[in-house]
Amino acid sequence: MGLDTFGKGIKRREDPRLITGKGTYVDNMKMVGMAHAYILRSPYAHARIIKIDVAKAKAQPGVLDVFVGKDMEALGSIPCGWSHPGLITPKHPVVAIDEVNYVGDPVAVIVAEDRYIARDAADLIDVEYDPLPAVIDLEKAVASREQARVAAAHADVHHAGAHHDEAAAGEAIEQTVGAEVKAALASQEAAGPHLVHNEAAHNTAFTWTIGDKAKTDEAFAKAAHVTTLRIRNNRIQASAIEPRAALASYDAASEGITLWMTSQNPHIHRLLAAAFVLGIPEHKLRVIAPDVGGGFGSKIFVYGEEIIVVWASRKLGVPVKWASERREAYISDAHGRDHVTTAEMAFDAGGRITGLRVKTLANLGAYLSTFSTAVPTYLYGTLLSGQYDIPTIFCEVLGVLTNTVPVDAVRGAGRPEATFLLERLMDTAARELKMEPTAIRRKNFIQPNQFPYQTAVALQYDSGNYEVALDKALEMVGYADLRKQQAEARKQGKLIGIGVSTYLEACGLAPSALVGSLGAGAGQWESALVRVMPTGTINVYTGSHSHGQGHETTFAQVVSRELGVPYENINILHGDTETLPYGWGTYGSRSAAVGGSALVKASQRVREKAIKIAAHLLEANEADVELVEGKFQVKGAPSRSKSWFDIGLQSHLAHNLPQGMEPGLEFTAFYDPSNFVYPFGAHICVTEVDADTGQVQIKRFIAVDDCGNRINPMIIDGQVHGGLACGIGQALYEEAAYTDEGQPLFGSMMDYALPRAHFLPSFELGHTVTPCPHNPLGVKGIGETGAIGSPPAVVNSVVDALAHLGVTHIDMPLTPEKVWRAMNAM
């Protein structure tokens, strides 16, 4: 393979290992004397623990020990990593002590010689529960809060009686409380108030706002038209191919412990586990994430299970492994999304947006997961401008605690929710204003000459050309002809829909000082160490961990371009806190933009020193030496050259280095971006709805994405394919639904409907390139775009197919039953 691989769709070098069974996954690992942990979980959504009798389980042959919450009472609470002013943070024990708060809450830990003995012994544990009322529905959960707001609104209106009449009072109250909330309030009053945690009044962990309320209210008062939607963004789960697993091994001699785990960010896990939960020196805990079979966000967070195996290994003096079963993953891995939102968009008479007003109830589940408080706020509210020039926005988010699995980031995290809201509003408004869906978007796009563009919700976009991406998608789908075909098909009774969505994502969160000021408990820089070995090959150590994205290929392409070293001679290493510089891992499409930029910085320093060594060896001026096709040569005299082998060997032998130069050839760089990066694109979905059954079939899906400069188009396409499957799954099939009592209705893949390959069309992909202006690679990120742009395209398409029947909106997932009911309700 040649030196110039940057921008080429070369095959992933890690795939032969991963797809032929040669990868190293935690659950495949075995150690001498290794024990297995099984976790007994609560069958109740909310209950007091009266008594736990573990005697029979402990007496079983092969059982090493059984632990309950009180045994681990000295451990710290599982931390939340992002704070807000006034945030209520209920204590989150590793194993429940007095009360369980969701189905799946850990109650006891059985450690045995093998996992089957441990699992069987769990059946012998007698737990006496006192069931409590469960809080599941978001609107019911905060109904008492809304009751207080109603009372306050009444008081304010009467207090200002000189300026308001009773009609105004009624209007004010209607603005404060929607019909659904009032219905929930009535239900709540009948049943009595229930709290998930007593310290969180009204089940509200935080109230967060962004934007200018007064200016936004004024825009609505002057609006020629207002479009209103109540949207529920359904709860989903990550469903990684490899469930979570952890293996801990305590070394009594060093008093250190090694934890192999399915992690997206080993250093974060080490920091939070050691310092905030286990209370041990950070250097005593080594975290290794070997091959990891997908994360999609669910392996970012600190969970109790990894803490349990470390604690148990130290206590018992043997290696202890826990591996999640698939059904267990459903009730122990963090879920995603789960919003109920009322959104209003104001327009002038010409169809230009004049304001956006949003109120969102965001489900946090029973406890605050690691980044749960950031997802519905800074990753959602700040994205509410999308691709549009919106002069004023106001958003209020209530973080709501319920007796459900904790909710955190899942692929896209906050951005899919914001995009879905915006794009449903745009399509609904277009229909109400009798405008073409693409025309209303064009009228409101931020124009290329407006960059950098300051939104009304804090972000400053760096670059973009949104109309070009939409034009390309329309050209690919043959939009004008397609509309004609749709009209003809409708005459024949066929329900064909065409759905358009545009999206914008903010990823590569940055800079660290900014996110720190906003409440983040983590930095957002990334590190890289580039080391030239004596033979001239390159070892690259990155803090950006790969769990299936192809970093070993992509990062090698980046370093190959920077150093002119053959791609095959570059070795990418990641996932071990003992051997790597500190890093913040992989999530939020940050690896190329932040981790890749750190690689560039480190490589540039290596190259600068290598040129000094080459100039010394060639007895030339440093300014006269250049790196050409992998060799350092004197300008104009290519025969006078030194290879990377020459430079690498001499840098380590140090027999003939410039005066005063240190031996070795390696540099560590830390890259802290000056801004987020902003990928964008346009998606178009063509569907056909079966008039008899409500079944939705996707006929075509066009995705045009702009992720800036493209390092490896093949990997980018793969990322888009996966994201589209994820987004289409949310739109049509997936939902982690609960009964009113908090019992999960998603116990297996028979109940939780991940899209199968034959459910999906052959995707038609296109791209535009608008480089990021502030990182050295000009890249923006691609991992989440498919999951962001596709849900509104699908739903817009189905609503478009049914609009002539009077259908204006259907909440996801668009199951056949739900679609059929919508069609037949008119």
Given for the second form:
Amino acid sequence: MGLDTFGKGIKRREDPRLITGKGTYVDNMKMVGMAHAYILRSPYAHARIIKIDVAKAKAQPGVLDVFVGKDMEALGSIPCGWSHPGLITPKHPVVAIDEVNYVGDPVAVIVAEDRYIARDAADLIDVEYDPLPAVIDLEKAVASREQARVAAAHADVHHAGAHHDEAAAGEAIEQTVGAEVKAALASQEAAGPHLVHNEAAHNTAFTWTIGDKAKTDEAFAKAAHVTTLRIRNNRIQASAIEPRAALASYDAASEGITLWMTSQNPHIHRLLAAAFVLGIPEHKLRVIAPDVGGGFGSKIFVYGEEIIVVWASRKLGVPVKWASERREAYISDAHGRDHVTTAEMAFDAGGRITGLRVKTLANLGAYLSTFSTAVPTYLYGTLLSGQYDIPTIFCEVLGVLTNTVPVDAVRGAGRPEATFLLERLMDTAARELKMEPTAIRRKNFIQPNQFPYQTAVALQYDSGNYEVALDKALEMVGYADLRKQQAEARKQGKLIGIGVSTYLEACGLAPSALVGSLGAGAGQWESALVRVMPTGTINVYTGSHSHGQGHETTFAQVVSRELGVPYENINILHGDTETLPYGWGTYGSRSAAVGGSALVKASQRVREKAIKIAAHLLEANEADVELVEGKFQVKGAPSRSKSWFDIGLQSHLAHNLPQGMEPGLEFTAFYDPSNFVYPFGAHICVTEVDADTGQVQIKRFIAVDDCGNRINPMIIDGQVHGGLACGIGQALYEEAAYTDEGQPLFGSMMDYALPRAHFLPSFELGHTVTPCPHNPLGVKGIGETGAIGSPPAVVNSVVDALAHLGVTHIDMPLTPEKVWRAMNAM
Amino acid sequence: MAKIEIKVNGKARKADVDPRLLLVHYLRENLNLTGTNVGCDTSQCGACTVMIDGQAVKSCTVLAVQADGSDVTTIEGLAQDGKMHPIQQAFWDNHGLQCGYCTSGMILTSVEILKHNPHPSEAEVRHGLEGNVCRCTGYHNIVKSVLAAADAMGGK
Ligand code: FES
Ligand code: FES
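Next up, can you give the form predicted in complex with the partner chain of this protein, since the form predicted alone came first?
After this comes the whole thing, all chains and molecules, with the earlier chain placed first.
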């Protein structure tokens, strides 16, 4: 393949091993003497643990030991990695001690010779629970807060009126206020005096706002038209096909532990596990993430299970493995989304947006997961300008605790929620204002000459050209014709819908100083080490982690271009904290933009030094030596040249280096970008709704995305396909639903509906290229765009198909039942 | 314990197993054939698909003792003489995988699809794959791979 691979859709080098069954996933691994851990989980959403009897389980042949929360009491709380002012962080024990807070909360750990024995023994554990009322519904969870707010407002009014005769009125006020608060508390009591954690009043972990409230209120007061929507963004599950797994091996001689786990960010896992939970020096823990079967967010976070295996391996002196079952995955992997939002958009008489006001209840679940507090705030509230020039925005988010599985980032994280809300508002407003859905968008797009564009919600967009992407999508779908066909079909009683959505996302998570100022407990740079071997081949070590994204291929394409070394001679290594420089991992579409840029930086340093060595060997001036097609040659005298082999060898032998030069040829670079990257695009979905059953069938899906420069178009397209399937899954099928008592209704893949091959069409993709102006590759992210742009395109399409029947909105997922009820106005 | 004899990828393997041992665990744990993956435990995802006597079967719902006397092919047995099976090759050529976890099952299911219908339409491929879940690819390139394999195999 040689030197010329950048920008080409070359086949992936990681595939042969995966296609032939030679991948190394964590659960494939075995060690001598290895034991299996099985975790007994709470069947209650909320209960006190009265007592746990493990004697029978412990006595089973083949059981090494059984542990409960008290045994692990000395461990730290599982940390939340992102803080807000005033954040309430309930203690999150690795294994529950006195109280369980969701169905799935770990209660006991059985370690046995094999997984069958461990599971059997779990049945013999006797746990006595005292069930407590559970808080499940988001609005009910914070109802007492609203009541208290009303009471407080009343009290203020009384206070203001009482000024002239304070002494006399004092007592009366006390009584009035007291009565109101009492009334509020009484009604709260009636609704259930339920708190998930006593320290979080009104079940609220934080209240977060962004934007200018007064200015926004004023825009609404003056608006010619206001569009209002109440939206539920459904709770979903990442559902990587490989369940999470962890295998820990303690070495008594060195007191070191090696932990193989399904991780998207082994260094973050090591840092948080060692420093915050286990309380061991970081260098004693080595985290290795080998082949990982998909992450989609769910493998970013610190969970109790990986701590459990480390703890148990150290305690028992044998390697201990835990491998999640699917049933277990659904109640132990973090969930995603789950917002209830009221959104209002103000317009002037001409259809121009004059303001946006948003109030969101964001479900956090029972505990604060690693990035949970960042998702509904900085990854959501700051995206509320979308592609539009909105003069003023105000957004308030309540982070709400409930007795459900913790909620965190799932593919897109915050950005899909923001885009869904905006794109549903745009379509709804268009209908109310009798405008074409594309016309209202065009009218409000940020124009190319407005970049860099400062939004009303903190972000400064670097570049974009939104109308071009929309035009391309409309052309691909044949929009004008399609609208005609739709009108014809409707005459024949067929319900065809066309849904447009335009999206923008901020990804490539960084810059560190910025995210730090916003509360991140993490740096967001990336590092890379480029090492030239004595024979001129290259080993590249990256802090990014590939779990399906194809870094072994794309990163080699990048380094090949930078160094002029044949693609075949470049080896990409990732996923091991012991051998790699520090890194922050792969999520939020940051690998190419941040990790790839670190590679470029390290490669450039290698090249600079290589040129110095070449000049010395060629007895030429450094300024006269250039790297052309993989050879270092003297300008004007190409026959005088040195190869990478010559340079590599000489740098290591060091027999003939420039005076004072250090031997070796390798550099580590740390890249911290100056801004996020801002991919964008336009998606169009054509659906047909079955008039009898409400079943939605996607007929066509067009996605035009702009991710800047394209390293490997084949891999980019694959990422878009996968993202679209996730987004369409959320729109039509997926929901992690609970009963009012907190029992999950998604116990296995039989209940949680994932999109299957025959649910989906073949996707039609297009792209535009607006290079990122501030990173050396000019790249943006692509992994999440499909999941961001597609849900509103689908819902807009279905509402478009049914609008003439009076349907204005349906909450996701658009199951046949919900659609049928909406079109039959029930 | 129960005695079983199963021919796995052409080799006769004898074992004494717990009667409740699942075939997938027998293959993975006893024989180290870890190319067969477990994704759902309930016959929903197809990651554990193997061929039993030439038929694609989800090995998470078969007991090892039920496979006694049969001929099992796993992903490790599909390539011949170090050469990928044409379906494997087609998956590589067409970017039919990302994380690769569903891939063994997808490929073995595809063997079955093409065996019964050597020239399937796109819709037939999609229906044939309905028992296999992939979270990465959106199926687009998997379908493309199977169609390409059908072409390459020319009806064989
Ligand atoms: S593991 Fe067997 S079908 Fe999913
Ligand atoms: S390639 Fe990852 S699940 Fe299919």
